[in-house]
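A single chain, nothing else alongside it, follows as structure tokens in the form predicted alone.
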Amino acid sequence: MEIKVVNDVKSVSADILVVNLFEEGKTSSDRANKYAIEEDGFKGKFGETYLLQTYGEEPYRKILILGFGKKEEFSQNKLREAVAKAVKKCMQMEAKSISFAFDGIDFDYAEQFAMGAYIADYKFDKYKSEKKDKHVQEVYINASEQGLKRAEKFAAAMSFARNLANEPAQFATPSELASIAKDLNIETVVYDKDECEKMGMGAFLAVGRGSAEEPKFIHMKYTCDNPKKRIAIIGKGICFDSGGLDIKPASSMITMKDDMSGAACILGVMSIIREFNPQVEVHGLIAACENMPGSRAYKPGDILTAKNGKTIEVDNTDAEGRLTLADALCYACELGVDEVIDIATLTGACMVALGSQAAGIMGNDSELVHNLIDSAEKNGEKFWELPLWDEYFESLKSDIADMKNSGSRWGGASAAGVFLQKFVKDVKWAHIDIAGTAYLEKPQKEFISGASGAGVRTLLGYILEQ
């Protein structure tokens, strides 16, 4: 899909035109006004369409009119989810050029605008014997082409991310990614099984043992002359998630080739960060390997060790996520950088708490957090706060070992996130849990289901605000 900036659009042959309609307004056009309005008393509720033949007498087929509600409820945020239902709607009808005409507006809408756009066009049929192409070839809009811009790149890194959590666990093995990183034309270090051996990483690799795909450490880097703050951005990077020997049910394991969520984010971003070039170094962190139930899996009892020197008894062999963020958090504060942020698919009772409309977000330091939830806020994602105290840490001591790494069930995500702070040391933090917004069972809002690149805009933007 390309986007156009054009003067007049009504001029553009397009195949359809879309104008936009609030509740007791008009449109843009004479003959929606007419037809759909007044003969037809069409009201223009938010996501209500209404579909209008011109009979040879436009420069364009038919008009969609868009309905967005309220003027004084209307939002970036609905103006995007507006956008992309009408170019599901188009794409419905096979139309390969769309001009949009809105009218009333008082914010500019570029940007949204074209993230509405990209989103609704994105599809993963790489493996359909038969691809059914009804892709929109062209837009038109009169809006800011900086914005447009922008969104264009953000969208990319959306879809690197979506792709690769949308793909099977046997394409996305910790080796692929690792030659992805790569392959990003940014600098680039990938540790192997013994390497992370050396650096202690007990935690990591415990998780990877039962496996036959090796596990890879991946460290990114970008970097600029005289940076204004230090950055690591972790990324949860299980590539399958069996469960381990604490096995799931079948049901549960269909979807856990999307337990890489986190990494698939982290890539998104370095895979685009310099195209932007921000005055901010930042580090992507990756610890990828797969829980699998192999004969050398690490089994509930085990006592681990930690890169810091923490010992973890094994509560459950499905609580992987946090023993992998242990060893890269410990890591990432040995960079010397300002802040560190991780991303992962890590809890159930995330997702329990905030289903799939939020992500959670917790850490050790109120403005980052709160910064955090404000980027996510103005890039289209919702960010919800759960608490960090103390009191979670109950449940997850050991009688043999500093902590356990599962405990009671009440409170789940709290006490991971509680967990993770363990392996936090002089550095500002903030843990993301997308649990319930990675992966999408069926459509939602502007998204199909399947991955949805959660985190990617939310990270992006605030790394560009710094």
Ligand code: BES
Second form
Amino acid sequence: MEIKVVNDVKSVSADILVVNLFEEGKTSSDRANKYAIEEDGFKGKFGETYLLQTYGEEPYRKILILGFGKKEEFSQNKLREAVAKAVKKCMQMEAKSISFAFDGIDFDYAEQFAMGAYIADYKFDKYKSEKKDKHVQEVYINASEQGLKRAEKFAAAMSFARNLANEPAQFATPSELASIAKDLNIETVVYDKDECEKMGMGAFLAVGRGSAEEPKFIHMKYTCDNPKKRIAIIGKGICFDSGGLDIKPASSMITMKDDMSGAACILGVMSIIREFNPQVEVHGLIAACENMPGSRAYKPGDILTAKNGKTIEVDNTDAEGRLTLADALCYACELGVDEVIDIATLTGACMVALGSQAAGIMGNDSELVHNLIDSAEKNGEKFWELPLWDEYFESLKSDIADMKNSGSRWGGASAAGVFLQKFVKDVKWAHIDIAGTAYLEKPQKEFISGASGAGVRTLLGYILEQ
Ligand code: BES
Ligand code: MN
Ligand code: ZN
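Any chance you could show the form predicted together with the named molecule after that form predicted alone?
The complete assembly is shown below, putting the previous chain first.
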């Protein structure tokens, strides 16, 4: 899909012209005003649409009126959602070109307009022998080139991440993630099992032991001259989470190819970062492996030693993400960066707390946490802070090791957070739990079901703000 800027959108001979309608208002099309509003009483409630034929009397075949709802309740988020709805409608009608004539919006909508259009245009149909909906080829709009360009890159990074997380685990293996990282136009080092062993990553390697796939530790690095700040971003990279010996029931296992959505987010960000040339150094880290119950699998009761020397008693092999992140956090801290941010499909508890609407965030530095929450809001995502109180460590106490990897069911997202904190040393750190937002069971707002690219917009936006 290509978005083109034109001044006079209504003179373009596109298949469909889309006009907006605020409640109690008018559209920019006389035909729409006369037939839909005056004669048929269309109100323009948010998300409602109305289709008109033009019978060869105008340059476009049809006019789609898009309800924007009450003007005082309108926002960038609503605009993005409405545009996505219009694009999806036009796709169903097999339109090849759409022209948008928006009127009466009192903010710069270029970026969120394009985000909505690109997100709606996304499909994961590579394994369908018959591709159903046709992509829209051309979109015309009168909006700022700058906003459109930024959205194009953000959307490309999101699609990159969504494709990876939607890809079945049989293909998106740790080795495959490593080779994808190496193919990015960026400095990348991949450590294999023996090298990870030498680095003392006993927690990460234990998780991968039950699988026939070799674990890979991936380190990507973007630099520039005189970076203003040095940041490490870590993505949970469990390419499949069967639960291990504490195996998951089928109904919980079915979506677990998505347990590398954090890694997919990091790869998405790193895939586009050069095109923005931000004045920061960014390290993208992924401890990639599968959590499987093979005969060499780690067992409940085992004691693991992480990279920082701390010992962990395995209480539940399904609490594997935090074990892989523990070693990745130690590695990140040794890089001497200013900030460490991890993003992970970490706990069902976070999903219970926030649903698929918001990611949970916690950390040891409230400025960093709040800057990330702000970036989420600016870029169309929702983050919600969860507590990281010491009390949550109570249930992780072990009689025979420094800690257990799981404890009480209650407050599970925060318990996972305090566990991770034990591997963070002398650095500002934030942890983002995307268990609920990374993979949608059903369509939600501008998204179809499946991988959503959670975290990509927020992390990219945050990096670009430095
Ligand atoms: N990958 C899961 C968390 C998850 C659940 C992500 C649902 C997306 C949707 C994680 O590894 C896990 O299994 N967590 C356990 C931890 C428990 C054993 C302490 C959980 O949340 O049940
Ligand atoms: Mn698990
Ligand atoms: Zn997991």
